[in-house]
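First, one chain by itself: the form predicted alone, in structure tokens.
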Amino acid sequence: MNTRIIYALALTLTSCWAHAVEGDPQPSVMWEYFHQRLLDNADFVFDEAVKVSVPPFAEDARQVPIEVDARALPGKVERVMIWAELNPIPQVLTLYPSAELEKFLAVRIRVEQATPIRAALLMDDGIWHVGSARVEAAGGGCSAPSVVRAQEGWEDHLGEIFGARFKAGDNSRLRLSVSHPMDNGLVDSIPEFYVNQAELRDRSGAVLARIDLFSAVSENPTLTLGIKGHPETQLWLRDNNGNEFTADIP
């Protein structure tokens, strides 16, 4: 059975019996479902130190900025997950950071309707620390056709990477973007075609961050990461068709 049909059935069934969890800053009947599906029923805490920032209303549901800032959270991060609970494709990304990354990232996503946005950080204490926000939206961001595909000659620019580095005190902020339609398979006759793997590497090739991406990420995806110090970096990407792209970010 199609995974989206399974998710739709799960959404319907869950809403029949589930209830909001006490202490949830964005009460949602879907929390238990994602706690089991994504966090494997592990211990968690809703933590105000994980700040999730979204616009109050998604002016463009195809390009919704999300910022996660957990720099106030002590300890080492093992993994970061972001998802939009009421999206047909809820998962946004999973980040596996090295110690060289700050507890900060930003990304743009699609949203289909108003939804809670969750960012969960698995810390070295074995507990998921969860931040939450809610974005209001008129809807349709996931089922709308790609603007990229409407542009003549878009194939000639596929995989072009743009990057910039900004100093932030003793550290630096990297803003990265790649030309790609990020097709999610929800538009008729257009199969899934999206960047699903990324690695940020230093000059020696050591991996600073590994990222699994999902097609909830917006077309021409942008990603912002905080890095300790000012190392020269390289971004490597692969899409689900096996195309690979790299670019140096000095």
Second form
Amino acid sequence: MNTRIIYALALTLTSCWAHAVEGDPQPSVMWEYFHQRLLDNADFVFDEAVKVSVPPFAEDARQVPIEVDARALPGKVERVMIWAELNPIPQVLTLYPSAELEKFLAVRIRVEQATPIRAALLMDDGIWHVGSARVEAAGGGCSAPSVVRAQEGWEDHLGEIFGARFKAGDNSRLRLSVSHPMDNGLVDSIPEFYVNQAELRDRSGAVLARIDLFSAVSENPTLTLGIKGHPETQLWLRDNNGNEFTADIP
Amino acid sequence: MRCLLIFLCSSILSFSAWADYQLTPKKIAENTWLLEGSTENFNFENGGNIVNAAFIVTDTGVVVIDTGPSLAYGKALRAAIATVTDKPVIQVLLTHHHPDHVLGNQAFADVPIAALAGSKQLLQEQGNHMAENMYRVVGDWMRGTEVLLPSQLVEAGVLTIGGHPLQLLSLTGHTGADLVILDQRTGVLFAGDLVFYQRALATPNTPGLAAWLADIDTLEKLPWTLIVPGHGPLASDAQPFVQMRDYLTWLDSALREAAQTGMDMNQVLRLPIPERFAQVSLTRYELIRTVSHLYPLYEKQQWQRLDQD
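Since the one above is the form predicted alone, can you give the form predicted together with the partner chain too?
Below is the entire complex, every chain and molecule, led by the chain shown above.
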């Protein structure tokens, strides 16, 4: 009898604890968890100026495009974190931008099920500004067999980088893609093998942006960054096996 | 008591599950009947009946073109055939491997089911996954449905059945293996999903929009009198071809221009859809899917190799 009461009590407490937070545009039982684990319980605000775009549904759960556009948000960005709240591997990337970067980026990720997608920008006021979106998905994107590995001779193309710089008014858009399986350790006993570090540098080697990547990022990662002006840049990448790849972006 | 309740509930449930597709064959030409589906997306209400199936009552028996989205549909189709003829079904022809066209196969297991070799292979590779997805999107209508592979292969050429010379064309635009059937006796063109009319075209397996456009040219030159699209209403004029060409051309140039200006996928799927396609259903939905299927190919054309090797 007593046990039963304790169970009931525990259940009530857990369900209270797991309640979505007020004002969340994408109410999710996991918000508190990520607020604590990723944002270190710091001050935050759900901010419409952080626009997160995703398709309404994932046509291909292995390649779900995410766009974060916070150009309407004033101030300097210290850090950007993106995660997919209900993914087995939630974290997508952490970006440490310089003042040369626009508040715009896009990346493609894997999702295992329908999930809220968050982008949190730590601004120079010390507050995380959080944008949200939700993608529907039949699921299975994280545990689906690799498309890259199914291609004969994929190893020969490892680390090939494709892309271009596009003019967008006074600024530029860098579009970059690297050939890599981005194994997340969830498929066919293949251990984790993915690009986990990236730096965008100017011609002199000064770092314009540092990015930590996680294995929620899709195979053959595709990244779009907004950068001020029309500079020539370099991309440096390293995977968790220590392979380094570099590219010049004219 | 409990048993009785369970029995009652389950019998009510199973009864409603067979809430039937209400297939009414419409005579469209001599010996030729159409079962026209809606131009909606799959949902729990339509049970996947978004597709056009047809049959020809030849002198020696009935030729069925596509079997629909589920076992229940296949059975309903067979029952509908029996309302207009006593002749047996003697041949099934599948236009391509997509689930809404082939998952009624089980209801025709006793009949030769023919498809292009490419369609059989694609169904073998993708069938179970597509069927699973159908269970997710239309639910209980799918009960008992499993993939049944074609038992016969056909190639381009003329197949004459019971006084109907059927010209078979092997094309590629929609899935890489698309069978088109022109009944040379009636002039009815069963275009399969190479022709969507008043319903946006779907691109999951297309080898490319250029190949699709070339197929539209091939079809239009045939001596047809009536077009049965894979989805959408019947037509006796060239309007479906006009619409397909217009839509494919717009889609191709929109994707190319987007890639040329450096757009990422989310920007592309927000692009405005021209007003002239307003009467075409599901354009935004299919654009979102197409961006996923095809945009990476357009991006690659605009990118250079940048790494130093």
